[in-house]
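Shown here is one chain on its own, the form predicted on its own, set out as structure tokens.
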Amino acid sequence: MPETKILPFIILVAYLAAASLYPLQLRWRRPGVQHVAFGLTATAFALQSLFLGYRWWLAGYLPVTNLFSTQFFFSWALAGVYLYFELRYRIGAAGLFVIFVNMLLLISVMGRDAALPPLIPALDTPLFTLHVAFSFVGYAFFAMAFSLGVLYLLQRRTGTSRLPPLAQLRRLNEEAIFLGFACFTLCMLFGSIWAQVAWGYWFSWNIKGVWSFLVWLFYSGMCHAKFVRRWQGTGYAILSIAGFGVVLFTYLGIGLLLSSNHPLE
């Protein structure tokens, strides 16, 4: 299929363009600039939508099963919450870290093998859907945390009128966690009843079944630290990058470095 190919290409031009305009916004501080940037972020987030929807009626199932597909969808997910921030917080630049992933993730994905194989029965039932659209939205405002827990230690450091005020940082990274553990958790919920259909179990002691819960974990420590004087402000934005790498591992070190149930090929 070209539009496999070209379709993801402008995609990758369009967050290419705004993420080169958001800094000049913030140099400048001109509401035109993060308007255009703003639109074409949202553009690029229609077309990806667009584009995923036609693979997802192509297969007949939520596209998600090789690695092309799951960073495909994982980007669409960043760009999701980004916008959802954007819309709701007008964060602007503050979310460059999220627009960059994400076209690293386009960057990876264009020359991989967009095929669509056929669904094998295991998977062929909404609870795999459910288990990872869940996941990868969570991920996604997990990514959002890191992005913001950087901020929040530039900004404590700089004090800079450029960024937002370290009291709204504290709070945009607070909703991002409870955000993601919300939908994680759901993702281990729906994961979980999918097992027990399909295979008898409720929980696997495989790696990757492992290391998700301790992502659960991990994420439901943070919803409660931030009730906790000395883990609020410094120790949460440090928290917030450390539980990011422990995602980026569960997602891609166990999937593409060791042998799970969950592999990426």
The other form holds:
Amino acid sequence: MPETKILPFIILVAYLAAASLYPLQLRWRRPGVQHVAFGLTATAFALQSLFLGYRWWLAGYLPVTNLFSTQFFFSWALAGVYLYFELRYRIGAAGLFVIFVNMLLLISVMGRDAALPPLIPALDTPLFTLHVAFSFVGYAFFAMAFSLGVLYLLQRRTGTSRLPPLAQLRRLNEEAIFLGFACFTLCMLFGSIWAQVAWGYWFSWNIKGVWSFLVWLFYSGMCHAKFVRRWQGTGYAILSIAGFGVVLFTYLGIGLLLSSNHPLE
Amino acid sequence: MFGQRLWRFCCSLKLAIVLASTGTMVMIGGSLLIPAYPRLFGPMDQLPLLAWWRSLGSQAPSHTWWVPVAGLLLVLLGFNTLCCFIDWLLNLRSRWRKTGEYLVHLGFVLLLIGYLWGSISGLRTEGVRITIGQTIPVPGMSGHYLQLETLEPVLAKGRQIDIIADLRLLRGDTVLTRKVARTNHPLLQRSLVVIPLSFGQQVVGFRTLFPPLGTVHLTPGSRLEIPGGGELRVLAIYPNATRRPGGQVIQRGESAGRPAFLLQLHSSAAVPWQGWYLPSEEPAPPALAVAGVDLRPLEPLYRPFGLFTITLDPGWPLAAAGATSMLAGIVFALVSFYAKRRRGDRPEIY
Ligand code: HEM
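Switching conditions: you have the form predicted on its own, so give me the form predicted in complex with its partner chain.
Below is the whole assembly, all chains and molecules, this chain first.
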């Protein structure tokens, strides 16, 4: 399918153009630039959604079964999360990290095999689709929280008027963590039910299972830490950064460093 | 008052943070040992946790101590969460807006209790073999039986990708449930899960040349009329066997090779003759030779069987209730999140 090479490329160029305009907007502060940047992001996301929908229709299942598909879906989830915050709060350049990761994923996707193999019976269940989809949307929110955490620390040092004020960054960060935690909880619930019907037990002691539980426990802790005075603001920003480290280790580190029996590997 | 202080301590969010973060640290450290000692930790998924601890975990406490420690911390966290939930119930009139959050808390407590329960009194048996038509007792469930009606492998490019097993669960003679089980669609009955894993073929007998009668199918239980009078009964068959120098016949494997037949010859003699006959290895025993019995096995006869994983997890119904509560809680909490934030409805803990 030639479109599997061309479309991601067009989408990437649109994101790239938007990502270059956002910093310019920080300098020039022209609403027009912001509008164009937003328009480009929204168009890229719409194209990406169409492409995802098209592949879903072609395959007959949400394609999240190989590296091409999972990275493309994760990239789509990141862009979606970015747009959500942009539409709601006009965060502009504050979410650039997310767009940056999204672009890295798109670049990596272009070298991969885009085939849509028939779904093997082990993965042929809506529980699998829900499990994977919610995990990536959750990770996307955690990536956004990471980005906002870094900006919070930056803003605390510089106090610049180019970035959103500290109070807003803090609130956005808390919101990203809560929404991410909610998605990740759904991911864990659907995954556990799937494990129960596939293996007869709903919690697996393989390292990926244990670390997913740890990610969940960590972010559930963060849902509480925001109520504790001492952890608000800076502490929370640091936790968001550390949490994303745990996520990265769970998603990438374990797969690369250690072998596991997770069905997606 | 001491009682009140104790209750507030049990409901304390700070205690929750201490317990959860200590538990996390312990599990981070401990879990890195999992891939390093696969023989120790690998079977953790094949056995309920307590059975694993008894048989393996407790043998190497220097590598596994973190499992009970993390377990204890999580149990304490569960107790802490339960106290928070009860405290919320007691103040429901002023805090009903937090229903979503507290359904999540309740869900966590139920999941934890469900897991503990299953870990202590669950049972997991892998590789249970059932041949088509066979009825076997369900391990750990007295009076319950599993019956395999049919079995159908699904192949793609010669590889087995699925297996479809028509199963019945019986209590005594009553059929409790019937399920055409396959991957991701097990037979589920409260705490029982039966999952078809793979299939195989078992040699149950041999198509055999028996000169006076032509070819016959010999399986345990077969009876042959001998033309000169008398009857030959097949008591047992080893698909591949050999005779030790002392005369003892031993089985060498389950696949077809040099078969051995345990036969009983009923003739005019008062006492029937009984003994092993290994036609590919030795001439017929004298009693059979006299009766004109000469067997020449031609090809094995197979009967397919399924291999099943059977799990009994008495904690599962509770865990499922916990999952439902947590799912509903997440949906409620999400829906009410912005409304509550607009109201500035948010506790501050110092
Ligand atoms: C692992 C177990 C737990 C999970 C998964 C969990 C989950 C949650 C979630 C998702 C929220 C909502 C946060 C938000 O509004 O952003 C929350 C709030 C809260 N949790 Fe927990 N929690 C757990 C344990 C505990 C424990 C042990 C306590 C008490 C000691 C506790 C006390 C609270 C309180 C007081 C709130 C605030 C509710 C409010 O908005 O008034 N939680 N929890």
